[in-house]
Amino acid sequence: MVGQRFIQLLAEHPYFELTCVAASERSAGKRYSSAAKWYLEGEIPEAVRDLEVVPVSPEKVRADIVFSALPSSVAREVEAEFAKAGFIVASNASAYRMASDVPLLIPEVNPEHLDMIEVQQDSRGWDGAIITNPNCSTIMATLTFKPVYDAFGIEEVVVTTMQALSGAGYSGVPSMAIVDNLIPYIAKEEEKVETEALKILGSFNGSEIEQADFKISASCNRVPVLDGHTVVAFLRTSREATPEDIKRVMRSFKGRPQELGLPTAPPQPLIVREEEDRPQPRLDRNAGNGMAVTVGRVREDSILGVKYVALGHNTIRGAAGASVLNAELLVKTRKL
């Protein structure tokens, strides 16, 4: 699902020309339209339909930037091979997210972490580099944390996620398991949410990341929604903040992608709604072409102080679109 989102987003991109599609040996040598069953809305982009699928090997790929939607078990070895061979790898996989010399990037939140590339290349002897985007739910949550963290500080966060089926892939959850049901467990998901945000909100001191110092507790659930992850967040801030204060800083929040006018960046990364029953996946997941996070029900919490609901498109903002935006920032700021 994420690989097809990559193709959809790159097919007519103003910065990038999609020159190559790589997959396993059983697909290599076939036309893309023959090798892959298209699951997304619309048709396979014409520019990709007749591309010959090549093996996942640096010797077979003609490109400057490689977008990786590989499973983590495969990505650890393959992405390193590409970076060593001089490619920039914009990865959606989790294999290198928490590596001390690899940027874990949300361009509106921590664009300065791109400076870690030099540390990575020096420490590993690579000509290329790996840049990762976070877990899908981490992206939605951390985008909302950033303006609050900067304005008021954060002491504690409790997060509950309700995650869409597409996050598990087309065949990831059997229909008989999810229809009329909720699954209160997604393997390794809670650990990712609890650790990744602290790296993202940390500061780069020139050699390593000094992680943010607050506590996160997460509970992650799979729900019968096709696209769109919902995050319910409860926050204790370091300095007093009312719900109106929280809404104000979220509404005014913009980052480097908006300043630079990056093509995939939403004009407003956080959209705050006042309706009592929003956001909802069907109504709000495509906000900002799927790249904005919608926030609603910002209100007082009797235990931690403030709580709200956030929602974003998990395979666009939470996956392929996040990697594309990372690559756009790299190209625009470093002229690669």
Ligand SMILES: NC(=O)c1ccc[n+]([C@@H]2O[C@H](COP(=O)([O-])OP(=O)(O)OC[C@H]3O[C@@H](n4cnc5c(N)ncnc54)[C@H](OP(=O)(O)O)[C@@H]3O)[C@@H](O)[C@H]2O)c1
Second form
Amino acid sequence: MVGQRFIQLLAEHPYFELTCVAASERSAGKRYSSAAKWYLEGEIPEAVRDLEVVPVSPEKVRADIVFSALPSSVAREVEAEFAKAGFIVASNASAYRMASDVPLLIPEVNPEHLDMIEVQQDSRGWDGAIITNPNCSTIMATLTFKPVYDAFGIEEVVVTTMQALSGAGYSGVPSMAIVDNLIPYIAKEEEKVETEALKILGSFNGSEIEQADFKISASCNRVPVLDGHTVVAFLRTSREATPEDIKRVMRSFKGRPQELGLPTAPPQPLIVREEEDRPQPRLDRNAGNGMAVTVGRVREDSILGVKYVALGHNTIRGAAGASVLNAELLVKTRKL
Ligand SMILES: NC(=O)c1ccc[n+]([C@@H]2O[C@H](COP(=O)([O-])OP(=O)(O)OC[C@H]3O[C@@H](n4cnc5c(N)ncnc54)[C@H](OP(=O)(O)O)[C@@H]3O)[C@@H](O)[C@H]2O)c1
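Form predicted alone done; form predicted in complex with this ligand now:
All chains and molecules follow, beginning with the one already shown.
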């Protein structure tokens, strides 16, 4: 699911040329068009159709940057091998996200965490490096937290997610389990949403991250939507903020990708809507070419102060697009 989005985003990218595709032994040796069950709209990009799929091995891959959409269990070993062999690995997998020397990046939120690469290369003796993007729901949630955190501080947050089927991978959730249904559990998801945002919003002091100091409680659900994760957030801010204050800081929020004009950056990372029934997955997941998060129903909450609904495309902003934006930031700011 994520690999195909990578191919779609990289096929005609102004900075990158897609030179190689790698997958499991099941696919290695086949042409990409025979190995992949293409599920995205449109045809397989011409430049990739006839590429031979190679095994996931540094000796077989011809590239400078490797975009990884491996299962986490495989990523732990494989991504380290690639970094050791001198590749930059831009990863979607959770294996290294919380490692103390690995940047967990959202380029609009913590671009300065890229400086952790030097710490990583020193401590591990790697010529290459691993940079990671957060869990898909964490990305949507943390983009909305950032302007609020900077302007008013955050004391505590409660989030409920409603996550799309594509987030579970192609063979993730059987149709018999999810049609006419909702599954109130996604393995290891709540832990990720409760911890990753604190690293991302933390400050890097040159050697380590001092994590943000507030609590997040998450409840994650799988819903019968194909693409687009919805996050409902309830927040207590440190300084008083009205719903109008929250909307104002979200609307004016921009980051380094917008300043640098990175190709995958949406003009507005957060789009705040006023309609009482938005955002909705079918209507809003492609905002900003799938890279913007749409926020709506910003209103007072009688317990925590403020609440809202946020939605973003999980395989674009929540996965492949996030990794591509990370790599664009790296290339533009480090001149790799
Ligand atoms: N889907 C999302 O919205 C999303 C969002 C954020 C992060 N992620 C993360 O991104 C990663 C990929 O997720 P996905 O949804 O794209 O999963 P997926 O559809 O199941 O794809 C997994 C890919 O990994 C390859 N693979 C599996 N085992 C392998 C092995 N032993 N050696 C080499 N390659 C192997 C598969 O190759 P074959 O094609 O040959 O089987 C396939 O291409 C996961 O870590 C996931 O947690 C996903």
